[in-house]
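A lone chain, given as structure tokens: the form predicted on its own.
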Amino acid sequence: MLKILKYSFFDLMRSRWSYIYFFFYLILGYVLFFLNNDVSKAVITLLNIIIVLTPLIGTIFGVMYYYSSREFTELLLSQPLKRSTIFIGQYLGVALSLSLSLVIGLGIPFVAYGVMRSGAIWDFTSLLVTGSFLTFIFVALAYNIALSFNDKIKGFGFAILMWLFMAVVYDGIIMLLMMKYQDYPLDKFALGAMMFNPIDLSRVLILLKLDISALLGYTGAVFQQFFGTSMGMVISMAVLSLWVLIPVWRIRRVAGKKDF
């Protein structure tokens, strides 16, 4: 698995798309500091970009790498190797390379502008950790979709629809439900709804970390009461970990039964 992970990792790191992804965050970081030297404001601006862009890139790269390396994967399947070793090794290679591009791309400008000496270091670290979690989650989900469809068009279509649902449609549905049933106590419903969408959960965690939960109104107070505690943070990180582990478990299960 380590050899396959290493091959997938360096294969993607040599790709021009990985360099584009890296330089995008690198230039974005310097542009933000050129416009405003406040590290805290830069973290808040990056929040909206990372929450939407990172899942999209992870989804596209996951599907794209699976289909582009299918012939090589078939060659590996003809060798005395476990299927789970091949696919999980490829998945980890993709997810790690994208996470590294994110961390280094944003880390260079922030370190250059003194984030290590500012009080926003923990907010910035939380942003990078959350972005890495979202990368691992959506690459795993994309791999699951690609394994389920041999047709590239269907695979890409369902992957984009999955991202669109979690990034946009899901929030709209929750908002409509809360407006329709606003006369009822919806505290637990709102908390539960956050757990079923890693994008929403990541957004709330960072907003509360930045101490701007007042912008969320009454719902923000409820989130602050739950996520602001140590137990709430532990539960939230455990849920994000489950969003990684369950799709990885399904990759192993589907790969073991799929006829290639």
Contents of the next structure:
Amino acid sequence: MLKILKYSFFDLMRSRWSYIYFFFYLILGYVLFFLNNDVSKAVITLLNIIIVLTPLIGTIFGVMYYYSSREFTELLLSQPLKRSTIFIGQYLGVALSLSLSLVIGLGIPFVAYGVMRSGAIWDFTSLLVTGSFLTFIFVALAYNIALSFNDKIKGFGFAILMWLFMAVVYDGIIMLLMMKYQDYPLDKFALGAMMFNPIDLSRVLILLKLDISALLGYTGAVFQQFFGTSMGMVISMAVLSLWVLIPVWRIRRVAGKKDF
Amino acid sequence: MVEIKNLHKSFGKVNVLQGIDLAIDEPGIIAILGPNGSGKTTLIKSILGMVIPQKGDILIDGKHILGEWNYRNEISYMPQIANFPQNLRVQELINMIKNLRAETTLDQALIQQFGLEPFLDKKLGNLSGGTRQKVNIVLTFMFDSPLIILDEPTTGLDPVALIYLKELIRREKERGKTILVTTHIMNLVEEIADKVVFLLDGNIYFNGTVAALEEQTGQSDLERAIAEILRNK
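Please give the other form, namely the form predicted in complex with the partner chain, since only the form predicted on its own has been shown so far.
Below, the chain from earlier opens the complete complex, with every other chain and molecule after it.
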């Protein structure tokens, strides 16, 4: 598996898009500091960007890599390799190279501006961890979608719809439901709803860490009240891990049964 | 060597293989023939584990291979259309497969024979169909596997390369290997094949020597014999 991972990783690292993605974060980091010298404020701005952007890029790269490496995959399938090795190796290669672009791209400006010496180091770290989590989650979801559709256009379409749903539509639906049924106690419902969307969950996780209740929103406030800050973080981390593990498990299952 | 028992495979509503029973016991060249869509590639891909059959069993050297992967060490496979990763160079691809599979030095002679030296640094996406097929040949024959599977090996090859390929196939046969070939070129079959397996609508219609097939259909050459079968079907 390590060999496949290595090939996929270096294949992506050589591609133009990884550089663009890396430089985007690098420039973003520097611009944020240029405009605003306060590290903790920069972290909040970054939060809003990362939470939308990492899922989007993870989704697009995941789907794109699957379809563009189909020939490579077929070549590998005729070699003495286990199927799960091939697919999990490729998945990890994509997810790792994207996470690396994120961590290094943002890490350089932050280290340059002295995040190491400020109190925001942990906030910043948790931001990067969450961003990496989201990358791993959405690449896995994208791989699931791509494995289920042989038609490239369909796969792309569904993957983008999935992202749109998680990033935008989901919140809207929850809000509408809560407004419609505001006379009922909806705390538990809101909590449950949040667990089913990794983007919401990551937002709450970081805001809990930053301890900014004003930005937590309704679900976040309920969450904090319900679990408390530290328990809340443990639980949201655990649920995020499930969001990685379940799609990865399904990749193995589907890839094991598919015809090529 | 290879034993296929009651193999069934359908894609959606299309029944591609409908209970194939085939045993290949002796080394030699076996041509798998049949009209388009008769299940040749599906049969081959089932042996390779790329297509997963709904029913039936495949044994190689007496071992069940469905769901296994280690047995592919014993197989060299040349796919029908040489679709390689576009942005990889020829040398990189060769090294990669060696790295994944085993070290070998057989590739040097093959590269020389097929005149691939000038292309080693070129990206696979920029190669012509014939050159890509030559790379395909190198990748297939650079390992010393007892079972060699060739799916339409002659596609896009120029006459010189074709002669080399035939030589290569004969040499492997002399070394006691089992070679499965699918092709639509009947001359090639007459020239090299020891046995013919003719697939029709997902069943084995005929299994025997070329001479026996000609005798059965009362035709003087293989091309006519095949045409006769398809006409009377």
